[in-house]
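One chain follows as structure tokens, the form predicted on its own.
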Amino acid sequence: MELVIGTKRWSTWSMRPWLALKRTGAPFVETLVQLREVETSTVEIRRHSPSGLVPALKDAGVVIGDSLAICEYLAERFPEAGLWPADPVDRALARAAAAEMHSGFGALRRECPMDLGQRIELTLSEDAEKDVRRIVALWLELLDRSGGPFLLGGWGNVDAFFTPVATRFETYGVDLKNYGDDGRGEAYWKGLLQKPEYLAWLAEA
């Protein structure tokens, strides 16, 4: 199994399936493409990924693109890893939250790109603040249901999807108390950044 990823400092899309794959404990080859190197990165990515995008997972003679599709594949390939909750309702809620992160929160993405290791002062726009409020509300709703420590109890794909968000809150000093948090949201994102899988990623970023 080979996972093709982009620069660890910046590539949120690559981080998600990398964390999930690391969680499975399965051996894999990591192929890193340095992003933002205009003359080489596009050509190098297309050597591995028909879509011209990373991440891409190579396994069983096929290439799977898109971070959510890869995480779905890993959950089925390694059911013992528990990447989705066993309970069908919890599983549906986890998938819905991951999909919302996958396709939404555009203002927060634009204004607060992932940049690991940096500390940046920034005033969020009204649209980005709306995104943060929605994230906080979603987190608290799921934590109410599960009791924590992660969104649906044990760490899984949905938490992999929100780990890049946690890095943004750290980098840009976003105080969730200003957006409806009762302290559990902050504790959750800080917990994500203490997971051994994330720390292994950060060490190489």
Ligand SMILES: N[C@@H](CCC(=O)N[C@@H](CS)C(=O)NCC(=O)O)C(=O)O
Second form
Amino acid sequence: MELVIGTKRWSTWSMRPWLALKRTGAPFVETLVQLREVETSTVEIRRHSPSGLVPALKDAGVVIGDSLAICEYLAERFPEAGLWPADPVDRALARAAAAEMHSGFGALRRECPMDLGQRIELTLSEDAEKDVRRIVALWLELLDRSGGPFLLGGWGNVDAFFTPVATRFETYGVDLKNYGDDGRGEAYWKGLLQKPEYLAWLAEA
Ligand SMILES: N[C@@H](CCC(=O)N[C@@H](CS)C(=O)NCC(=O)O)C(=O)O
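Take the protein just shown as the form predicted on its own and give its structure as the form predicted in complex with the ligand.
Everything in the complex follows now, all chains and molecules, and the chain you saw is the first one.
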């Protein structure tokens, strides 16, 4: 199994399946492509990934080229890792939240690109503030249901999807109390950044 990823400091999409794969404990080959290298990035990525995007997982003779599809595949391949909740209703909620992250929160993503290890002062636009408010509401709803410590109880794919958001809140000093948080949202994102899988990624960023 080979996971092709982009620069660890910036590539949020790569981080998600990398965390999930680490969590399974399965051995894998990591192939790192440096992003933003004008001369080489595009050619290098295309050598591995027909879509021209990372991450890409090579396994069983195929290339799976999307972070959510990779995480779905890992959950099926390694059921003992518990990457989705066992309960079907919890599983549907976890999938919906991961999908909302996968396809949404564009303003926050644009204004606050992941930049690990940096501290940046910024005033969020109204649209980005709306994204943060929605994230907080979603987190609290799921934490209410599960009792935590992660969104649906134990750490899984949905938490991998929100880990890059946690890094943004840290880098840009976003205080969730201004967006409807009662403290549990902040405790949740700080908990994500303490996970050994994330610390292993950060150490190599
Ligand atoms: N929907 C895709 C998005 C992947 C994506 O946009 N990857 C970016 C890097 S984070 C990329 O490969 N960009 C090409 C480049 O930087 O040359 C996924 O979830 O995997």
